[in-house]
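One chain comes next, on its own, written as structure tokens: the form predicted on its own.
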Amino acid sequence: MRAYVQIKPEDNVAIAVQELPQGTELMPGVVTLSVIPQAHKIALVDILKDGAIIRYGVILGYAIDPIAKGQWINEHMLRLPTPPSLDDMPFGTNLRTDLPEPPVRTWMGYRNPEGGYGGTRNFLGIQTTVQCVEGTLNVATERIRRELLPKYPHVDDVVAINHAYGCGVAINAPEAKVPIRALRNICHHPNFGGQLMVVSLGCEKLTADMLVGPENNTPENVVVLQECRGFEGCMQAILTMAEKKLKILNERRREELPLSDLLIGMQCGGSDAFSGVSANPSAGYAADMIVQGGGTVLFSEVTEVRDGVHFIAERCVSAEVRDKLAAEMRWYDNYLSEANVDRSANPTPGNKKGGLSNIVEKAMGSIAKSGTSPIVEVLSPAERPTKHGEIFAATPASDIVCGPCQMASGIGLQVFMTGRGTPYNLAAVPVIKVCSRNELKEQWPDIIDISAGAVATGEKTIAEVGTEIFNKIIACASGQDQPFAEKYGMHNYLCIFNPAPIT
């Protein structure tokens, strides 16, 4: 096993793979001056005040002090450099075509009676308009479960898409789009096989017109809690409606599609130095090989790609992917200077334990969960795609809000890489979880899917570990396996990106 990984040959840091002592000689010339915490960083040559510390070939920041070769860097040593500008990027300079081959073209999944890509999984999706009908849909729902769902075993599950918005907020207000976007794509999801169904209060200012549309709002479709007699009247009605359209969904049965009939996201969180070495990168070959095969993997977390646009920049197909990209970025600088921030606020103290110093070199290890595929789009928050191959979608880096902006575009499964760990799972769609280091699948055998952590030890290579990361998708997207978080029914509450105000 390696001691250190040094990215690029003119990289002036390493990272430690196991906790190093001092005293350890990792090059000759090079001894560590103190102990080195996992995953941290090792000056490799003396640095100079304000000398630049380099990792994957780019400026992390710039030496508050003098830093010493051996020395520890840590997170308090670095000034953070400058963003890079958006005007004129260089645009289509990086278009690779050499993209891995996938094993399989192929995958079972549930055709989309709407039209677009297929279902993973076929499920009872329960809309609400406001969050005040939460505690009477969820007694529902488990009703549903206990007397109905037993009745037709080709459905899976019942999904209530429980919120805090629809009320109580400035539904005209310009940024109000964004939310409402949101759930209005995740009403018409893939794994909900095209059966609407909504429950509203009644005097919300998020009405069921503006959720899923005049045509739609009709008694077949939409129970109103304020025209229920009761409890009892509440759960009759949302019974009733329900298993009529489980009736529809029981009809419903995997075939084999293709993979241009696949939406997957990629997501980041609690992340590590580790994460741009061997978990990201791994996802992102096998989002390549997704994309070769005629797929569609989505990228996301704007801070977390913000510094490294310039890359992102190079792989646009064209000027109007380029500038739409540009005006996203512009769009969320301005939200963070507004709240008196910038994207140095993304890091957490996790992050910084991890041995990630600043949100430059998040990001850079961020962006590798993007392959190296060509840019063929870019979405606003919550949006759905009109191309195949990869697309960034602009969200929040939370994973809580990233993971239902994913979900509103379409994906049908996500994958999610960390190396701190953490048991996110959404409801409505598989997550698998995979880990930068060895240490955390050997902590959570039992919640993480695959540890990509050998490709840090040097154990296994990025290719190696990003072809098991593509079986396990087309397993899981195909209903023959599920991510462990999904066995458990481990989710989180749905938090819709609210960038407008609330009154």
Given for the second form:
There are 2 protein chains.
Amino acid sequence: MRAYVQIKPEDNVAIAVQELPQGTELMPGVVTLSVIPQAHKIALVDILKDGAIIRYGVILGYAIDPIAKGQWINEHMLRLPTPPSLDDMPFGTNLRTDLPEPPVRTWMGYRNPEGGYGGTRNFLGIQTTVQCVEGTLNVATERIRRELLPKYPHVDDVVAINHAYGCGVAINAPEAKVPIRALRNICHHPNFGGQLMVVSLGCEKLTADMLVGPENNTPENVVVLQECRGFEGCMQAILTMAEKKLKILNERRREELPLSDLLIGMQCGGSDAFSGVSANPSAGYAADMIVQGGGTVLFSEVTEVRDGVHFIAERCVSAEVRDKLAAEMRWYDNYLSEANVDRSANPTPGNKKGGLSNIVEKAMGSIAKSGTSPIVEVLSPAERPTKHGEIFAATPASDIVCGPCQMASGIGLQVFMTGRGTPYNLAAVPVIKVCSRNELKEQWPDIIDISAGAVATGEKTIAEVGTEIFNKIIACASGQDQPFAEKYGMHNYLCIFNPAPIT
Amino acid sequence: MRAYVQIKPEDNVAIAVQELPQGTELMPGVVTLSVIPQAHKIALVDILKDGAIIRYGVILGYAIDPIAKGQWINEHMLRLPTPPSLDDMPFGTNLRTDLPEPPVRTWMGYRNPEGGYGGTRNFLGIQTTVQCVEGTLNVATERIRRELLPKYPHVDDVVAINHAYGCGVAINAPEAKVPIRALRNICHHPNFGGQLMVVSLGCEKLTADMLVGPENNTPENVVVLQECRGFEGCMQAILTMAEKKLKILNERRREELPLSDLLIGMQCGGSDAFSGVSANPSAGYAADMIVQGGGTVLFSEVTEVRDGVHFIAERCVSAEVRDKLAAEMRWYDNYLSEANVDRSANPTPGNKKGGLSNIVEKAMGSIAKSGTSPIVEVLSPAERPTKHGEIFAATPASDIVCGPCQMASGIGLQVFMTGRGTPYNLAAVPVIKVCSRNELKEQWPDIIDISAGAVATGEKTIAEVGTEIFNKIIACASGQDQPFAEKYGMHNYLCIFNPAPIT
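Other form of same protein, the form predicted in complex with a further copy of the same chain, not the form predicted on its own:
After this comes the whole thing, all chains and molecules, with the earlier chain placed first.
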């Protein structure tokens, strides 16, 4: 097992694979001057005051004070560089074509009756226009699960799409288009099999017309609670409609579909300095395999790619894609600056404990999960893809907000890389968890699905763990396997991104 | 039953108690020129173009075109007046002292071991630092409810305080103080009996230290999932701590407490033009009784009082209270204008269908629920009161956001007035629902707890329905009665007000 990881020959820092005692000779002439915590950085050369600290071949920041060879470098010791300019970024200068071949080119999915990407699960999704109906719907959902679902064994579950949007919001604000688009697109998620079912209150700002279109706002698809007679009337209206939809959904069967019908999302959360070494590049390798097989992969998290945006631009297939990338970055720069927040708001304390000094270092690791393939499209938050291949889907980096955005874009499955460990999951989209260090897999053997820790220690290659992740994706998407969190029925409330004010 | 309601003699409009056919003679010389929908306004005199439209004795707006006597006035026919100035508002000019006497001066509550207002329920509240833990905590909560709660019959329930805050947020943004204050104060809600229990992940931005203070961040109070061994380890850690807390909570008993130990909140949602005539003034009467008995009542919803703010200022007991009122209004004016939103974002389509033409008319009805007593304090969102009496607690008007803010302020019970009907409820605080029209009570007999419709029709007085509401408050606060929504176990997800960006 190796003691340190140096990513690029030009790097003047390495990270410790395990905690290193003081006095450890890492390489000839480099001796640790103090204990180095696991995943933290060690200076490989003397660095002058204001000298560049280089990892991944990029400048993470500048030394606030001189740093000696062998010294531990923590987050207090470097100053953030200015973020890369968004003007005239070169594009198309790094379009890789020799992607790894996937072991299989099909999976077992549910054909999408609305066209487009296939489903990975067969759920009755119950949409809501407004959070006011949530309490009533949750009681009804429990009854559906208990009284109706056992009669329809080919339906996996019923999922209530509760959310905090819909009323008490500035529905005509310029940015209201983001949450509205998200909720509209979630109605047509492939896992809901084209069956629309909406529970509405009747006096909310986000009307059923706005949510599903006037053509779908019919008594067959929409229950209006204010038109029901009492509590039992609400229950009966919901249960009656649910049973009609369940009957149709129960006829669905999995069939062999090409990889071009598979849409998955990549996300990371609770990252550490290994994330960019082990888990994220391995996930990126799996992403490259999916793309090579004709499938589509989204990666996201604007604030976590902002500092490496030129590495994404160089993979963009056209000026149009590059321009949309720059526009999404500008939108977020502005969103943060209007609230007097800067990009130092990310990383988290846990990231820092995990050795990530600042957002530049985090970004370099974060981008690794996108693999290396050409970027064919850039999406605004919660937009649906129109291309196949690798796509940057702009979203906040917050795990619980990125997930619902990608879900609105239609992902059938998410792969989630973590260094510190988080049990996050979505009710309607299974989430596979990949950890960056073996210690986390040992700590959470029955929460983490795959460990990429052996890549960090040098015992496995990125290709080996990447193939393992690819196979897990296919098995879980095909319903032959389940991530742990899905087995336990753990999932998070759906946080819809709303950049507009509430009223 | 009367056909129309004219509030003040100087009003030049009245509202229809029932739908009125064309040609109905309302009063000598006033004949309806068209069908007037229920709750909508009728011109009592000819109004010139740009003439004032007056209800509640205040100018709702100015006629865009001339309006004829007997004509229906809808929301398209009037132009909003400019909002009242916040500078140098007169205060203390309307300090009423002849408040109605409450029928009782005590209630049966749980004494607060931390001091301050008493509890209305005996819950194990499990706080969370971050939404990442929610899926795990929900599985654990179900197990607590099934495996542990039956052994502790004096504990009413276990409530997981899940929320969307805690990470992926700009935790150092100037406005982050609002959600952090809300979550900190919820930890000490009187219904949780002074027992702190926190589930944390371990790498989040909102640390357990920030949530409960370093002095309470101990292994006795805080489970850190990243320190647990696997899924079952997480379950055991949560269940073990929960059982210790349940044992202590199980010793609590209700006792006779003075009204000065009662803190309730008033809110309205899905309002119509009757809300300001029947439900809200009746609730205001009950509020006055509670204040007269020494208790404390919060009312809220900044955007819904903004246009009548001078009616609140004149009830403020000091310049200091008046100044904080103005400051809270200015904060919100600025919050909306920064996002290019104006106050026309409120009312909702349902409000308008219910006859409320604009935010001025809605505000006049909304303020009525505060009663008439002197205003002794103004709170920023989620602050805790330091005075007894009537208090303006600034919050958004969104039902699902106002409720959690008032809960953070410590209310033991909420009274919720509605015209259109909404089944909203909170898990930790029972919500009594009062409707403005008899039709809604007929439509939802087992969701609406009290109808104030008889006030609208003239069959009951505000004092009669107000006393009914007061008695219901005491019975529900004392655990002798339950609102319908609490019986069904319906409640909404806790939406914490976060005016700062997510990252």
